[in-house]
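As a starting point, one isolated chain is supplied in structure tokens, in the form predicted on its own.
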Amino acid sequence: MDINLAFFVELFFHVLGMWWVIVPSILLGLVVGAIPGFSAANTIIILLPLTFLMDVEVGLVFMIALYCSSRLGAGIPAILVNIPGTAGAAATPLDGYPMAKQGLGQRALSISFVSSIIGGVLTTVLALVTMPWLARVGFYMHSVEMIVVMLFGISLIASVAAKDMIKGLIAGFFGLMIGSIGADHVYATPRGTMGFLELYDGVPLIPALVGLFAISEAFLVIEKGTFLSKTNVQNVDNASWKETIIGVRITLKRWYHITWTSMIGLIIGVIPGAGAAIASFVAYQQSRTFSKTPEAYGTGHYEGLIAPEAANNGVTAGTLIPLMVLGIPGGATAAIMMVVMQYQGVPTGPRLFTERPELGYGVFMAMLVTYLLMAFTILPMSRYMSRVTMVSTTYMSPIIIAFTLVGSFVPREYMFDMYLAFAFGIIGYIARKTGYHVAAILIGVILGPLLEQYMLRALKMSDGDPMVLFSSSLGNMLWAALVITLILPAFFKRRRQSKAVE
């Protein structure tokens, strides 16, 4: 079969025809991605015994448009009522919550959907374009290298507490000892977890995440009694198509900001088990580094919002080219697709490219027609969700608390997850009272244990000696990128201040 235009033009309209497992496919993943907890791959372990059924391209894109709309969805209660859905979420609040205190809820969500759906779109392009070369980054992304680009995420701890580095800085560190409790790598000795066999696997994210996030801000709005100001109230309930209008314009002209925040997502979802929390992580601090208004990240501003939406989804397609392409799942989802397609005898990596290529190219296909589709079923929607924050707190915060330990308890099933979301969640409205932000905690718990895995991995095979970080010549180039990241915030800095006096 020839792989030309024709080929991905026929490919295109072919699976546009399936439309009508696409669309269900997609509300269902919007449901999905915004119930904290739930996720694209539990869901499609629940529905596996009906992907069996399926004829194998008709269960890929329903995996795929469930994959992608639930990463989409995700974002929805993190910038509503500051509840990440899944971790890779977990950056998108920072900027999109305060908007939608502001009232600009709708706008918030039009500038994520935007954001998500050209970043898929490009990646996904892209993806299809240079599979075989991508494929290949893997490869060379050992563990010196994914210790420096773990260092890349950890160093927004900085970034977050630029208005009280102290305090910034404690609550980084506290998230890192957090992420250290369970087993230790090396010879499985318990650390930190006070008796408790569940903690033996180190300390579950989810609660995490949802205690942190959601717990805390349900305490803070039962203290407070509202979401938002009358005067916000009056802003969400005026407000028309216009601000939906409005946030596409916005989007569209950062589409240069898009692009490249995205492509950090593409690059860093190839690389099996990086994932899209560390994607958002570090596509929000070099946004930051980059910006000329850095001191405006954190209070709503666009580009915050922006780039981790457009680098979690740019992991979607990211993580399917190593099953693919070389047979390897880079991820969860892609681990149970792989289950699948080997059930249905269809093979993965080099084989299925010359024996099926119609299924290999078709699956970003799914991709790339989901995302196209998204932009017509989910974008019309953000005037009416932009509503939720209107409900009046009586009835929102015990919700809010009931779907977040219910979040809690569905990944391990549980009842001490549940038991601990509550406690993060006090150890979170302790820290917003007294000034310490969560964000800061959350990086530490997310980054810490992946940072000493690798950590450890290089020194083990360096026989402990620590020179082995700069024993690589792609991780010498990305320390000299972490370096200078770290130092032009503070000459960017510098030189507005010299500018300003003259």
Given for the second form:
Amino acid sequence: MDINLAFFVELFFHVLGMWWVIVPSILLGLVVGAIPGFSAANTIIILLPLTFLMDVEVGLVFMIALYCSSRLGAGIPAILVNIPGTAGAAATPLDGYPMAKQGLGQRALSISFVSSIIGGVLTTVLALVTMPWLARVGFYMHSVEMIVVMLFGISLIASVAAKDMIKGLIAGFFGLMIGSIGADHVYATPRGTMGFLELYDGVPLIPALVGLFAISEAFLVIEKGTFLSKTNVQNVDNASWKETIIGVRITLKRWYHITWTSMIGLIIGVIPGAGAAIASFVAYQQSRTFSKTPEAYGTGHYEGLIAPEAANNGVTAGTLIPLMVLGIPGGATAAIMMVVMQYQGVPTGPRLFTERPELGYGVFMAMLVTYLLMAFTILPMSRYMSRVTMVSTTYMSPIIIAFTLVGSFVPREYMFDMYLAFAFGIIGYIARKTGYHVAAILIGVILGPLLEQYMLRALKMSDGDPMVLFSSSLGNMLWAALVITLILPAFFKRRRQSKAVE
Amino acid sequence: MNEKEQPISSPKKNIAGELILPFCALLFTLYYFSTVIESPWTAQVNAFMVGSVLIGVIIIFFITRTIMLLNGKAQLHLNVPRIHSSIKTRQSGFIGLTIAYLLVIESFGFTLTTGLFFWGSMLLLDYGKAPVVKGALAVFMALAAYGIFILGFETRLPKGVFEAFLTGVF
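Can I get the form predicted together with its partner chain as well, since the one above is the form predicted on its own?
Whole complex next, starting from this chain.
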């Protein structure tokens, strides 16, 4: 079979013909993405028997559509009610929620959708073209390089803490300490578990996410009565389709921003073990570093919303590359896809593209078609979704509490995780009431254990010699890039100040 | 008390609240150290690196706040005057209901507890208005949650009388 333009055009229309699978999967994906704890991977596992009954092509298209739309769905509650559906959307409320609080929820959703869709389309096309080379990125990323990538994400704590550095650092390092709870990676010594067996595997992410953001928010909004002030309620009430179009226009104007932040997502997505959370934190931090208005981040800045959304959708294409090209799943959803493909007798890795090229390339084409169809199915919904912010807290607070507590129970099915979510809710409530940023705590909880894991691996291989951290050329280049990105904001600030004086 | 009689609000910053989190963080870090003190170095390296930085930052924070107190720029008191007392009562009641929800869900099952939680908290937050309407809404939402989570996603949520009854019926 010749792999040329005609092949791709034919494949595109063939996949488009499966819209009857894609559209319902998009809607299902939005729901599971929006409820914390209900990830695409969980849903695919639940529906696995159904997937086995489907034709392999239809099954893969179903999984891809669900995967892509759940990533996008996770951003919706993050923007509207400050509850990220997954850890990958944890950086979205930093600027999305302030926009919603200003009565600009519809515009924020529109920006989020368009940047996610464009980011997803761009990275899918790029993945199709550069698959063989991108797949090798994982081989060059060893423990040392991963440590630096993690530090890129962790450096976001400093940005989040910009208004009060000491309090930000306390929140971030407290998060890192909480993230260190659990058995150590080499000898399985329990550390800081307070005797709870459920914490031996570390602090589960969903209860932390749900507690810090959702439960603390539910307790806080009672003090206000509504999510919005009276003026902002009027803004939402009077909003027309124009708000969606303004959002689209704002996002399209920032196409360069989407391009480079989604590339960050694609590259981080290719690295096995890394994921959407790291990608969105790194993209947000990089976006802020090179911005001309870094002080506007965290107040409802458009670019602060575009960066994490474009990046976490860039991850979707990246995660599938190692599976398709090398036969190594890059994430949970990719691993489930591999199981389905093996069950159906479809090879993964290089043989896939020689024996079944229509399936190998078809997976990425399904991703492309899903993103394109999402533009027509999701974008019009932004006007109606934004009205969630007008619902009285009398109804919203109990719903948030009950559904997110259930969400924290789902991944491991431990009652303990519900109690843990409540405990994090209290920590989050105290933190917010006293001026500490819950996002800084969450960054620590998410990235802390990963950083420790890679650092231990590196130190173990070098018999405890810390100089191993500077032992690889790629690692040293990344260190240099990290130092530059940490210094640049101060340099830019000084330059802006001197220009302002002139 | 009319507006003229009200005391002029103090410009001093109340720092009592912002000491809670660093204090908790400090206690937790010291506890964490105690759990790894006799462990192999692989279990200690991260704790001591992160923990020592955290303790350092907390010490700096305490010093800055002490200086603020000594200079008369800050004060220490535990009352939270900005929240109206009725809101405080509703908020405390809602937190209490959440704790009760967590405690009884395992025995009463997900659907019944969730329905009662919805009803109780909606009534509490809306000053007891329209109990029948809220009751109907709570039943609808609890059944919807049962449909979505237990039937739809086959989540193994705690089962009680209601789930047993439905299993018997179907």
